[in-house]
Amino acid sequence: MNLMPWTRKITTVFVDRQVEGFAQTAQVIKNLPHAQVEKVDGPSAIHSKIRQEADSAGAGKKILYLCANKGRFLRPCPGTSHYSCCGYTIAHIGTYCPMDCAYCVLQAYFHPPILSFFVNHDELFGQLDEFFCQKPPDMRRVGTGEFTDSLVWDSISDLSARLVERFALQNHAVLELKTKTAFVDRLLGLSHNRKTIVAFSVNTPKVIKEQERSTASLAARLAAAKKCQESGYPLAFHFDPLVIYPGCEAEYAKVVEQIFDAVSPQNTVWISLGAFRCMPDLLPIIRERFPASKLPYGELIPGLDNKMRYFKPLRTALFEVMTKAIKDIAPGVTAYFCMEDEPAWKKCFGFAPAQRGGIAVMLDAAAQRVCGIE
């Protein structure tokens, strides 16, 4: 199995030794063969050996921890106070990411951040048969994305094949995988039914140059989503964090057009957009890991929800040319804010979610009409 470049940054794996035995344990292993495993009681240790480090953000990424997800796999996203939430659902299968973006949240939601794969998918998959007999069922659209990126671990693991094949065989709900990759190789040739979504974060070339360290370029995302569109999957993207700078409005709206160059509109189920935001803990990890960076030095501004947010007038005008981009080249796309407010949406799509029903209720008709949802 071929892994990926960040994959062989890993120097340790730690196997929590309730897992030991787990068949997913071996599977990781296997195809981890240049790093050092050791069988450990508890995380207590790691994290111990993590927060030594200098740069322990930067260290985290090079280990390894296999465990358990002693709580709920299926989870309602915690979404923000005072802002328009999606009602998300998220599949919770580890933490943290071998990537390294200026702007990742992760930094600072963990204490210490560490790669964490949680490897009990037996009571993954018995929680989502559970999910799947719910008539109706509460949750829509589920995600693997939101704690890590869905496809890092496809190199040493087979869980993305896995729920692929599973969302297949009913017809009441998708699954979101959601990356900064190019790896869909592994995805492509399944059966889906196109109950699962492929969806790429993206941004301008700028940004993922100056802020997205190992990722894949732009180009290589747009053509990992042309091949998953030839393999019958439907899309969608995620300008996630939107970046203001110098000439942005005219390079985000340029990557509009190479999306749509690249792929259907009527084969892209959503585009969600938001602004950089962040909790105030994570401003100084920028600073202290990307001191080229830029970010902690925009007009930023504590929002309702508390997180610092750019100057509402400065995000706003950069939501008018993007939605005003999706409207002109795909019209048809359900387009969405990711926490913004009413009066946002009202100022940039002529309307307030409540209008239509909520955000929910947007983005479920429009997985009805492009993946033939129930």
Second form
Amino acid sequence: MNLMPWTRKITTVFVDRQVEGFAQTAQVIKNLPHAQVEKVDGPSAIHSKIRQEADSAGAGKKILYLCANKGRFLRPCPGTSHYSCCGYTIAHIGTYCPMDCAYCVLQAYFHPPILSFFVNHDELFGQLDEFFCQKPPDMRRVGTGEFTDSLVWDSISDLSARLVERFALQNHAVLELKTKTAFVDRLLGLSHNRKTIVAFSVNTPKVIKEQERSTASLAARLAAAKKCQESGYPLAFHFDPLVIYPGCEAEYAKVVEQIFDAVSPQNTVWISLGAFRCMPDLLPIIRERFPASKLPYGELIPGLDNKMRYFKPLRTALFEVMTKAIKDIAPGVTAYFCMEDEPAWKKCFGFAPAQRGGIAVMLDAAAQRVCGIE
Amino acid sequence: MDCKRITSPVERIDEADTTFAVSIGRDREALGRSIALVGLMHPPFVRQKPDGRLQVVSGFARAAICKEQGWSQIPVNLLPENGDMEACACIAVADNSGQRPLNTMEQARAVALLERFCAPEKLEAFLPLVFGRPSPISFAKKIAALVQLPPSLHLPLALGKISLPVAQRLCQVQRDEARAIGSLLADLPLSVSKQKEIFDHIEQIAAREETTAADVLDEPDFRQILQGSQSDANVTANLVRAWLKMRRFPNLEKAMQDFDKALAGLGLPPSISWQAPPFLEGTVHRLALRFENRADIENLRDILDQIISNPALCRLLDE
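Please give the corresponding structure for the form predicted in complex with its partner chain, as opposed to the form predicted alone shown earlier.
Below: every chain and molecule of the assembly, starting with the one above.
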């Protein structure tokens, strides 16, 4: 199996005794032959070990904890208060990410953050069967890329492939695999029935170079997107976070151009736009772990949800550039804001989400149009 | 340790040798008056150096005052020539902390002295004396690090003009940066939170613009504030804070100023106060109305009607 570079950095695989005999556990261990394997009773010992490290957020990327997800695999995205959210459903397959982005909220979200992969896939697929049977109308878009990168696991597990093929057998919902990698080869030959959207988190080359360690370049991501399109997959793009810096407007508009030079607007389900925002606890972590990053020194103010955000006129100005660029090049593509308020929508899109039934309805309609869900 | 009371020529005392100095930021006037009136009641502890001069272990101020008052001879407690440095350090710390609670800089000097010359268990045993309460060694070491700050900041720290949390942050930055920021803070009457705010802003502006704190503070507009003719240090402090806020958050501050101008255009009476959304995020504004009786309410209603028809309202509500 072709391994991604991050897998070579894994020094130890901790196996929770509860999942010792699971088929997925064996598969992952087999794909990490260089790593030491240790059995543990729960995560406490790993947490203590990682907490002792000076850079616990970095140390948590060098070990892998295989365990069972004891809660629901499918759960509503927590979203945020006071701002408009999209009604997404998270498929919780694991936590944290081996890539290293300065702005990554997961650094501050978990205490401490450790790379964990849930291997009780029988339960996951059981819950999916139930989900497809019940067809909850408010759960049409399911994604694995909320607490981790969707595709980083593909070099050690066949989970994405199994999910793609399971979603292909139904018409109720779409699966969104969201990534900053270009590791799509394992998806290409699969029978997906256009029920899987391969989504790329994109940014300007400057932001990728300065803030996203170990991720694929923009060119590589777009090349991967093109391959996925050629393989029949619908696509999505997430500009999140948009980072404000001198000259960013033109560079972001150019990324929009580059996207649609590479892929077709008709095959693009949605594009999300979200300006950099974070819980206040993340800022000292960025300063410590990414001393050259200027993210913490933007004009950030506490938002209504207590997350730090760019001062509103600044982010709105960038949104205006982006929405115009998207409208000009790909007018038919559904673009939306991730966690913005109604005035921002009105100013940039000319309407409030509520006027079109809400963001969830808009995105469901886009999935219906491009992916053919019911 | 045994010591011998002798009388020595004042000139024999090496005032420049501050190896054991703990005291700083003390009012010497009262001590000077006391010595002038009744003489030296507690002679300094000294140690003879190989060159024959006397190294003060404790009593720097007493020795200096006697010299200033024109004494030619001074009684001293002479410690054995070969007395170990650990014992001297202990005497220095015990003598100082036995007389009065030590200020922050004195605590730093005391711990640094003990760290330098004493075994760890001795250092630990002295901590309650230094801090006036049992204190963990980790805390003591953080305090001791303050001696590494530029000497020009030691006195402001001893006098409490620079707060401890800010002083500890100053230890983390380059020496020149620490000197620039510390000197500014020492000159302004600021609470701990305002000192932190100023520190944050300077540090963040410098980081954003890839320059140094010293360069930020050397900008002509800023120097003009410091060199201005404000007689009230509080006014200077407010101008400094406002300037730094504007440099750190130029768009936000400008928008706030514009908002205030537009609000002034409404000409609200004192009985109506308008509160904008914090940081102009969100859309909810608040009006507070003050009244005592029905007539006041009727009057307020008329004023609100005028506000609604005022074109300045559109700017305030971003309509």
